[in-house]
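Let's start with one chain on its own, the form predicted on its own, as structure tokens.
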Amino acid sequence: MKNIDSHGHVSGKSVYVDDIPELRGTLHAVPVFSEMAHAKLLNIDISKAKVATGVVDVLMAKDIPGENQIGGILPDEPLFAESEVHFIGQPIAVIIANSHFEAREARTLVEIEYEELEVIIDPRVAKQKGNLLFPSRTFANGDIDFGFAESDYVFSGRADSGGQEHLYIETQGSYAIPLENNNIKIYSSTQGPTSVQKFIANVLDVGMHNIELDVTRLGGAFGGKEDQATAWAVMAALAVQKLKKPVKIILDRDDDMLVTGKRHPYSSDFKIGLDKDLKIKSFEVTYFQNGGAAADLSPAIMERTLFHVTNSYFIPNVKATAHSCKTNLAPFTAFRGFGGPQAMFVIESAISFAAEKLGVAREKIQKVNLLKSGDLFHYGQVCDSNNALKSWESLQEQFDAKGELLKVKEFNSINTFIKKGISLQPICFGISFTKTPMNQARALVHVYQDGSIGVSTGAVEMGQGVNTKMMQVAAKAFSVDVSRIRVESTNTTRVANTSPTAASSGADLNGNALQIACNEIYERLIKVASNLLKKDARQIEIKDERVYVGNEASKLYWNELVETAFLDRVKLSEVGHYATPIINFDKSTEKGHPFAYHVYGIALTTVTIDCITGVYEFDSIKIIHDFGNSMNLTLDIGQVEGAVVQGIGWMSIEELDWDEKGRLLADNLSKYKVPDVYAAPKIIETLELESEGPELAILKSKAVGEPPFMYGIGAFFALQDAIRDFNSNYKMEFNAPLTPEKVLLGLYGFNGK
């Protein structure tokens, strides 16, 4: 089945907040941002303003009625600047005018007197200085100390990785209305529409009964509408609170770069033991997220990194510890994988690391350790399957991964100013919400007199085809054509108190929910159809629109026994509830099952470089990934090619800067550097890992949003490979991105200096 929204995307029919007709007497907001990362706020101007042309107002946190405070985690994090500002971009006020030109062209006239305090970007002089978002966090198991006396070889290190801007095709914005009585209804590209209803009536002072959130579908968010939709939905609402007029609120893309959250720059220190036998004995690692001037969502990010500190392999001595570091820069957030890529990349840094010190293939280190089923991982989850090693045996199998290596020795051994590189890059992935609660969805379901069906659920659609698997769970229940199947938008009026769609469980949460509600009215169709054919129950289903007894089909059709039931008055509506069973986890000892389930899969990747210039193409990428028992292939592999690409630009291209005062300098299209159709690899090559999906995954199909981000991983090793190769002097660093500029410093020996 092809993703329902195909169509209307390439023929410019979908339509985005931004897209949706105004209403009569609509105004535009235009948010003020501090230009100082750290500063007092000794006097801010607004006169001149508010007496531009088409302004009609300038709110500040001073005309907020309920509590300024927008903080997703911890409350930190004021909706306007009142006394101080800790990052450049901070909201400190928005202006209200009648386009949204007129509304930038008046934030030009807004007159702000700071006194600047001192300016911190980097996590280790925060560290050093005790500026902590909130308290650190260690995972540990085994006896570290005991496992570095058993290794033969113990190795230390660094590694360091970047941030990454979200781009998202549509840029944050809401489009606020206002009801009859004092309700409004808000329009908004997010991934959490409770969570920005939940704010909204906290900053208005109201009940959430009161606000309305609806979401047909975003263009694009990778994480960066989970937690920073928020603030321009509130700022809308606030606004028709006060005006009783629309408001929308598109932020401009220099705007939106400049001021969101992007994923966290993490910095590391880890030490590594291994044995004679490659094995690796213990495992110690310290992480400095940079959190910027806020917690946002990096509590629940830096949990994941402590979860995912191993990889896809079996450490039995692990120590692991995070400090999430105060500076000022825009709070970063979550962002595809949600702190496990930053773990994953210094476990395969340190096996790096060990591999040239050795003197050994890095992937003689990675095979020799993978899990197997009843390894226990570090936060005392036990591993249930083998899918890590079959895996790496299905590619040698599929893609013959030893062929590939000695090809591209022999390349490189005729070849001097052209050379390749390969890396093999494993990954497990948990899935599930890390905090336990979240882990719940309901849906509605109403099946109309003639058989039409209508389905809402909680899922939020941002490109990866949620409704058009939800329309096949719907479609799979009740054995009818998809034709008869709507999915409404994602709306809190008619699904409440929803998880936002992250952690790539929004497929399973709300699928499990939606079967659950079509099973119930599909029993009580079941007792119709056994009244009308005086048949046994039990005996009797429903397949492909027609009900059998047995194997034989009768002559009673899906439509004629719905009107049936609604002339007998059986219930046509339900609602489902889901909670993900078995998971736990015990924050006072680290320990628990956290995940409903891993995601394993492993890549091959293949690059080539002009050790002229430094420039480099990737030539392929071949994976094998575990889907369990996908439910649409063809989205699947949609989302494993775009995450690995996107993976691949995190750690080649896209390479974001601030200068000493906190500014970003990659703030621009013309400045950032993301992926296109020529830096992604030539050849994407994705086959499916024969397994058993889990009971938990819906209808046994595995999530498949995040944990294909990981593969991208590989592209810096296999550079890293590539440049050895040509530069024997080489000084291995981990350092992502490894930008063309840094290839060319390596290739000729000027890295680190």
Second form
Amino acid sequence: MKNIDSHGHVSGKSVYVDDIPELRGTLHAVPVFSEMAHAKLLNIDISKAKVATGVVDVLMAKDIPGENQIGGILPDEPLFAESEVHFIGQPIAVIIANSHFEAREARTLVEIEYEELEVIIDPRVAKQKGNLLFPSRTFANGDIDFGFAESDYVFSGRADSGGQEHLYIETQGSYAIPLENNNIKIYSSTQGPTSVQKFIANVLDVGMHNIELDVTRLGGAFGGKEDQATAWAVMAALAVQKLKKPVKIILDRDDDMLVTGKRHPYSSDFKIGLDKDLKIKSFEVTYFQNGGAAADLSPAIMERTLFHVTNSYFIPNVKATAHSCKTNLAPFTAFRGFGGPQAMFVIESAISFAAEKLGVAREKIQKVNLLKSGDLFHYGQVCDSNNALKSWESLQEQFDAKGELLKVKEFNSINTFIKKGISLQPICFGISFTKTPMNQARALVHVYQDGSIGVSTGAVEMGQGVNTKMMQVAAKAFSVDVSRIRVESTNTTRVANTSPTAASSGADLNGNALQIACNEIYERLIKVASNLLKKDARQIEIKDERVYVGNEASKLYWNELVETAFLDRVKLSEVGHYATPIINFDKSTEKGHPFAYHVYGIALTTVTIDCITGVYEFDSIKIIHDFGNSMNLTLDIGQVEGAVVQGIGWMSIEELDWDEKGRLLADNLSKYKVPDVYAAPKIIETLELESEGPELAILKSKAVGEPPFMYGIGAFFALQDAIRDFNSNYKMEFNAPLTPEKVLLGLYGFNGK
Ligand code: LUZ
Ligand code: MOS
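Having seen the form predicted on its own, could you give me the form predicted in complex with pteridine-2,4(1H,3H)-dione?
Let us now look at the entire complex, which starts with that chain.
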């Protein structure tokens, strides 16, 4: 089944926040942002802006009736700065005008007096000064000292990975509408409608029941709208509360890029110990997470980093410490992988470093350390499959990885200025929100009298196709055609207290809740059929919209059955509630069983470098991915391909940098490069790992949103492989992204000085 949105998307008919027809009298708001990364606010003069053409009002912290606070996990983030600003782009006020352009014009008339304070952008410097966003954490298992003593080889090094702009095609935005009795309805481009509802209620000093969030779909999110859609929705609602008029905020691309948080840059120190057989005996790592100016989701992201320390390898002795460092940059936030990719880059760097020093192939170390069923993750969960090893073997069989490695060697032996590089990149990613209470969901199902079905869940459609999957779940539960089913918008009045659609678990959590609701109605319908046909309910089932008794088709069809049930006054609506069983985690010991299951896979990446310019092209990426029992391979492969290209971008051409004043340098699309169709690998081939899907995955179809992002890490090591062939004195540095500039420096030995 294709994504139900495909036609709407390509014909431009899909509705996003900015496409909702505007009510008469709609006002437009533009936030005023700090131009200093760290400063005291001495004076904010809005008098000129307030009387500018078209301006209706300017709201600031003093206009907030409730709490000036939107910190997602910790209360450290005001909606509007009051006495100090902590990053360029921190909101100070919001201008409401008759048009977006008038509001934007008026913004230039706001006069702010700052007193500059010291700006810190480097996480290691922040740590040295004791600027942490929250307490550091350590996950440990075994005894690293014993492990290093047992090791024949020990190596220490450093690895750095950069940030990443989400570049969702639809920028942040919301549209708030006054309802009667002081209630407000907000359309928001958010992954987390309930979280937005909660913060609006808190800032406006009203109940959550006064606030209705509605989300039709997002034009991409990638984590960037898990926490950071809140501010814009709250501002719009605040203006509605005061002005009693509809208010819309849609960020312009340049504002969006400048002011919203991105993937966390990390700087890390590692120490790895191996024995003669290349078994990793001990691994010690310290992560310096660049958290930005407020906690945002950093505590959860840091936690996921600590879960993915060892990627898909078994290491008996592990000690991993993470510090979330407070810097004067826009608070870094969720981004596909959520701290996992940053951890996995470090262990892969450590392995490469060891391989280089020992003069062995990187793949040798990877292979002998792959996780096996029964191995213990350092956080206490037991590995329950051999999928890491199976993926490796399947890659050999399906894509002849050994042959490909030889081909690259051959190519390089006869070419001087064009070099190829190749890498293998296994992945292992834990599925579930690391915060156990978030792993719950609800769904509301109505079977209408005519046999059609309305479905509401907490899942937010953001292009990933979760609505299509919800339709499949309902269609399968009732055994009816998908054309009977409508998936409604995500709405807090219909489905309350939702977790954000995140952590790759939108389909699992909401699909299970939906299945539970459908099954309840299904059982009631079976009873009705049983009475009608005078047969034992246990013999009855619905197949393809027809009632069967045993294997025999009856004359009773879905429509009549539903109509009869309605006339019998049977309840044809249901709410399903699902909470992932089994999972737990004890923060006092940092041990438990946090994940419902893990997703595995492996990628083979080949790259070609032009050694005169440093420019490169990715020839191919060949992937064996652990889909479980995919319920929609078209959608799932789409997720793999998108994630892989995004991961390659993070490791290769996407570069975020700031000047010493804390100003983002690549703040528009002519400076910030994302992979286009030419930068993406020429060939992307994805095959399914043959494996049984786990019971805890919806219809045994594993979560797919984030894991394949981490195949992109292989791009970095494929590039290094090619550079090394050209320059035998290449000093291996693990500093991603490996842009063409850095490749060129590496080719001619200028890297690392
Ligand atoms: N969001 C979150 C996530 O709140 N908790 C998580 O564990 C998570 N993991 C991945 C992506 N988003
Ligand atoms: Mo996410 S990084 O919002 O799953």
